[in-house]
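In the block that follows, a single chain appears as C-alpha cells, in the form predicted on its own.
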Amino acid sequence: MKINSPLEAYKYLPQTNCGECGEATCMAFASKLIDRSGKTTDCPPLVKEKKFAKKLAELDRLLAPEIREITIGVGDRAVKIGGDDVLYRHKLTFFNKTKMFFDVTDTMDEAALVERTKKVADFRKFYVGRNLLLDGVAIRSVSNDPAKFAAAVKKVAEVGIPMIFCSFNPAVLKAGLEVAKDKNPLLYAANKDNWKEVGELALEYNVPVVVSAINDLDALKTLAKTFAEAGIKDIVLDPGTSPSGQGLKESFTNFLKIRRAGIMGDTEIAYPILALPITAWMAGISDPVSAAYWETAMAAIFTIRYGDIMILHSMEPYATLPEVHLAETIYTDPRTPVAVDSKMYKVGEPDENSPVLFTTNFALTYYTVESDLSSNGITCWLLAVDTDGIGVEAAAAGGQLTADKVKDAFEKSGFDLKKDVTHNTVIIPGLAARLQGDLEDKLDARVMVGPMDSGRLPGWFEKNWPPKQ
C-alpha cells in the first residue's frame, strides 16, 4: 500500500527533530519525501542507526513509485521517465514529463546527421521562466549494417545527448553499444523473435531496454516478466502505436489498460510506456505538412494519456512547439502555483530616473509584463509582489494583493522610492486601481494607475511619462 501524506511518512522517521536533514522538524522532512524533493538517505539517523533499519526498508518500499522510474543517458542531459503514482493528475501530480526523442538514420550523410543531432541538442524555447528542451535522438538502423550503425552512434554520442538505438537486429544493437557503452542508451527493441539476444545485451551492458509486442498485451506482459526474472530492471513497454482509424483507438486503449494495471498494483507491467507518433509518416500521407500535423496530434494524445517517452520525426516549429508546450502544461504540478521570486527586477539597465512598476509573482503575469516592457525598449524597475502565485485581478479581489503587501515587498527588496529614484513614483496595474489611495498613504509616494493591459504600456508611457512635477 502506497503512502501519499506527510503524516504517514512521519511514522517511519526518528521523530527527534534533530535537524541533520536540513529541515527544522521531521514533519517538514516527511513533506519533502512525499513531494520527492527529498530522499530517505538525506536523514542521517535513519540511515546510520541500526534500530531504524527495518523502518528505512519499509519506508523506501512505501515511497517507491508505482511505475518504475528509469534513467536514459548520462550527465546533465540524462532524462528520467516513469515514476508516476496516480492515473489522474489532480490526485497528486504527474512526475517526469514525457520525453521527446527525434529520429536520425545511419544512412544519412555525416554532415546532415551531425546537423540534425545538434539541432535537437540546441533547441530552446523560453516559456514562463524556464527553457523547454528536446530530450534526445533515436538512431534508426535503416541499413541493417552494424558498421554503419556504429559510425552513426559515434557521431551522435559526441554531441552528448541521450540516445535510443533502434533495430531488431541484435548484432546492430551490439555494434552501437560497443562505441557508446558508457552512454546508457535505451535499446529498441526486444520482441518475440529476438528477445533472448537483446535481453543478454541489456544485461551485459547494463542498459534499459524496450520490450515490444504490437497489440498483444499478454505477450507484452510475458516479455516484461521474463526480462524482470532474468535480472533486467529497467524495462520500457511498446504496445504499438497505430497512426489512424481503429488501430489508433486500440493503441489508445492499450495505453490506458497498461497504466491502469500498473497503478493498481500489477508490478509485472508497471513500467514506462513508449509511444511512436513517428508512425504518422507511415500512414500514406504524402504531404509533409499534413504528416507533421498528424504526428503532432498523436503526440498530444499520448502525452495526455500515459506516453512516458516518444519518438518523433518533424522538427518544424509548428510541430515541436505545441508538443513541448503541452507536455510542460500537463506535467505542471497542480499543488504549486507557477510563480517567480518576489523581488525587484531590472528591465534593461534602469537608473534613478527610470519608472517603477509592480505586478504579482504569478509567473505568466510577470513574464507577460516583462516581455511587453522589454520588447518595446522600456527600461524600468519591476517589482514582483508575493500573491501566492495569483494574477493581479484575482489577487486584488481575494486579498492577496493589498497595500500592505506591496509595501512589504518594497521593504524586503531593499528598494527605497525616495532614495533609489528621483521621482518617488510607482505605477500600479490598472486592474489594481482600487489600491491607489491606500498605497499613497502606505508608501508616502505618488501612485499612478497604469493601463488594464500591459500591452498598452508603450502608449501609456508616451502620454504619461515622465510625470509632471
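Positions refer to the first chain, counted from 1. Rigid core here is just the name for the largest C-alpha set that superposes within 1.5 Å across the two forms. Only a predicted model underlies this, so the values are computations on that prediction, with no experimental measurement involved. First, how it differs from the form predicted together with its partner chain.
The candidate at the hinge, the spot where one rigid part hands over to the other between the two forms, is 63 among 63, 290, 438, 147. Domain motion between the two forms: the smaller of two rigid parts turns 17° against the larger, based on C-alpha superpositions.
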Contents of the next structure:
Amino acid sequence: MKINSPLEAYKYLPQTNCGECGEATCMAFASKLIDRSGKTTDCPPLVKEKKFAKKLAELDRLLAPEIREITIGVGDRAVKIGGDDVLYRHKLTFFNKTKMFFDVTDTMDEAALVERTKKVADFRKFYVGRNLLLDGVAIRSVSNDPAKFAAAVKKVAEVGIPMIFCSFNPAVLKAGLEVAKDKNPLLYAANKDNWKEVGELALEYNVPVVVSAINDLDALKTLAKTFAEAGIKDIVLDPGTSPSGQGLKESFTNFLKIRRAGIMGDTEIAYPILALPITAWMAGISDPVSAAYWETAMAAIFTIRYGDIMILHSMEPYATLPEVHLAETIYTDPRTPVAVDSKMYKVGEPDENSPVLFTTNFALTYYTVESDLSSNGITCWLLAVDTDGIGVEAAAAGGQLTADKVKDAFEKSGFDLKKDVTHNTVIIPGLAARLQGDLEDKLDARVMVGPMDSGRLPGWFEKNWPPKQ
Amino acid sequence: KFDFANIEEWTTQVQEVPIGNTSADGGSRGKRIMLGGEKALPFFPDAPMPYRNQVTIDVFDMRLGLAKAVKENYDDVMDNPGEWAKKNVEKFNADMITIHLISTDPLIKDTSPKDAAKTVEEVLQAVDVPIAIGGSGNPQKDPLVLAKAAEVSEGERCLLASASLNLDYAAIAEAALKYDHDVLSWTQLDMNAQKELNRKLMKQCNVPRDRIIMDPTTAALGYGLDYAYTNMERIRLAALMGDDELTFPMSSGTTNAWGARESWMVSSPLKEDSDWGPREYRGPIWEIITGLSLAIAGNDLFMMMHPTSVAVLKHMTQTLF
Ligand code: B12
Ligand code: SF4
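Provide the structure of the form predicted together with its partner chain, given the form predicted on its own shown above.
Below is the entire complex, every chain and molecule, led by the chain shown above.
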C-alpha cells in the first residue's frame, strides 16, 4: 500500500457521508480501507458515478498491496496467494496464508493418481470453528510425454481442486492447458531456456506462471520484468529451494531478500514466492519419517519467512497437521482474537434437566470445552460469555470476565435459569472460581465450581451431577 | 539488477550472556555456552549470528507422568537424576541440562530446599555441561529452593529459573549475584511486563546485564503460538532498535508443545477430522515446529525433551546459522 493514513484515502472518496457503504462517514470508511477490512467496491457512488472514475483508479493503485495478489484455480476451492503489505505480522497482519500443494506424477497409475488427489481434496482438520484444508496438487511430468501429461491433468481436474503444472517442456504444459483450459492452473516454470514459449502460453491461456532462476536474483528479477513488460500480470517467483547445508541457507536468505525488496517498494520483484520443501526427498535421507520431518521443518521456515505457496510430498498426518497449523498461526490476524458468537449453545439435545455451563467466547477456549463435552456424550447448555475473545484465565485476570458480564450474557441469550431449567444451577470454570460468590448474588442461582481443565468435566459430572438438594 | 538494503534501524546488539564456568572462570564445567550477541533477526543477511542456538534437555528430580513418546527414552533413568543428566548429554547431545526440582512443590512431595540442593550437586557431578536449575513453580517456595541450589552450585554460573513478577524475584537475583549465577526473567506473553521485570532486576536488584536471559513464554503450536511468536519477534525487533530493557537473549520452554492435544492424543476427538495417524510421530514434530518457529522469531535457548526433536531442531537451526 502506498498510503498509510485514513486522511490520505479520504481525499479520493466522494466525501458526502451518504452512508451507503454501511459506515456513518467517508472518514470511517477510509479507515477501513487503510486497515484493509474494506474495499473500494464497497462504496457505491465511487464505483457508479463516472465523475469519480479517475479518483477510483488512482485510489485503487495507492491501495494495492505491495506484493501482488494472485488467484490459482477456479470455483470455491480457488486459492489466493500474495497480497502482503508488511514484513512482520504484528505491523498489520499477513494476508492469504501459505498454500500447500502436494505432488502427483503423470506416471502414476490412474487409480493411485485419483486417490491421492482426493486425499488432498478431502483433508480436514477442525480448528476453532473452521476446517484447516490442504490446497491443491502439483502434477509433475515425469514422462515428459504431452499425451501422458494431458491424461493425468484430465483425471486430476475432475476432482476440482487447484493445480500446478510442473514441467520445463512447453509442449507438455500446452497439452495440459488444452485439457484444462478453464481451470486456471499455475504453470511451473519458465526459466532462462524456455521463457519465451512458456511466457506465450501464460498469455495465450491467461494463467499464472512461475519464473524460476536458481540462486540468481538478478536473473530472477530480469525474467519477472520481461514477463511483466509482455503483459503477464500473475507471476510467482522461484529462487530455488535447496534441501540442505549452505544451499538451504542461501535459499532461505534469498526469500528474505526478495520479500524485503518487494515490501520496500521494488515493484519488479514484488510477487508471491514459491517454496519447494519437496526437495527434502532429494537430500539423501534414507528413513522416510526423517525425510518427512525434514520436509515439514523446511515448510515451517518458509511458511514464516515469506513462502506464499509450496509444493510438498509427504501426506502423513504428522507432516500435514503441523504444516496447516503453522500457516494458520502465522496468518491469523493479530488485531482480533478469533471469537465465537456470544450466545447460548446446545451440546447434544439438552432439556430442562440438563446442566448449564458457561465459558468465554475465545474460539480456542470455546471449542476446546465444546469438544470435551460433545466427544464424551455430555448433553448440556453452554453459554459463551463475551470477553472480547479472551480465554478464561486471562479474561478473569484482565477484567473481561466478571459476574456482571456473565449476567449480561444470560440476559442477552434469552435463557432463563428459573424457567428453562429445573435446577437453577450454573457450573463455572475452575479458573473463574473467584466469581462464585458474586455470581450467586447476581444470578440468584446455585453456582458450582467445575474443574480447572474442561477435559476433566466427564469425571466431575460423574461425582457432582445431578446436584444434591 | 537486484538490489537489497540492510535495515538501518537495527543499531543495537543483543547482550552476550555466558552460562557455565570452566576452570578458567573459576568453575568446573567442561565448556561455557554463549547466548546473544545478535545484530539482526536470526538468520538474516544483515549481520551474522555470533552464536548458534543451544538446547538444554530436561531432567526431573522425581519420576513423573510424561507423554508416552517422551517417556520411552527416559524410563531407565527416571529414578536417578544424575544418570538422566548423563544420558541427555552423552546419548542425546544436550548442550546443557535443566534440573527441575518439582518434588519441592508442597502439593507434590514438599522436598526441603536442602534435600533438593543435593540433587543439584549430584547432577553437577554427573555431567560437566552448564546447567539450568528450575523450581516447582510454587511462588512461595521457589525463592527458597533456588537460593539453596544456588549456594551449593556456587561459582558454576548456572541459570536460575525463574524470576517472575509473582514471586520474590529479588531473593532469586540476590542468590544469583552472591553465588555467581544467571537469572531467567520470566513473564507471560506480555512485552511490557517483560520490560518491567528486567528493569527491576537491573535497577532494583543490581543484576548486571550479562546475567539476564528472558523467557517471554512459549505457547504450543495451535494453542497460542501466534501470541508467543509475535511477542518474541516484537521483543527482538525492539531490542535491535535500541530498547535496552529488552536487549537480552531469550529462552523457550519448548516442551510446552507436549501439552497440545495433537502431540499426545491417540486420535482426534472429532470424527470429521482426517486421520491423525500415529501419535508417536506427531509429538516430536509438534515440539520441533513450536521451537523452530521461535528460533526464527529470535529465541536463543531451547528447553526440550524428545531426542528426535532436539536433533532436528539443532540440525535446522545450524543449517541456517
Ligand atoms: C495466551 C495467554 C494470554 C493471551 C490471551 C489470548 C486470548 N485470546 O485469550 C494474551 C497475550 C492476550 C494474554 C494477556 C494477559 N494475560 Co495471559 N495468559 C495466556 C496464557 C499463556 C495461556 C492462556 C490460554 O489461552 N489458555 C488456553 C485456553 C483454552 O484456556 P482457558 O480459556 O482457560 O480454558 C481452559 C479452562 O479454563 C477450562 N475451561 C474453560 N471453560 C470452561 C468452562 C467450564 C464449565 C469448566 C469447568 C472449565 C472450563 O478448560 C479449558 C481447557 O483447559 C496463560 C498462562 C498459561 N500458560 O496458562 C496466561 C495467563 C492466563 N495470563 C495472565 C495474565 C495476568 C494476563 C494479563 C492480565 C497480563 C499479562 N500477564 O499478560 C493480560 C490480560 C489480557 C486481557 N484480559 O485483556 C495470568 C493470569 C493470572 C491469574 N490467574 O490471575 C496467566 C495465568 C499467566 C500468569 N501466570 O501470569 N494472556
Ligand atoms: S458510501 Fe462512499 S460516499 Fe457514501 S459514506 Fe461511504 S465512503 Fe462516503
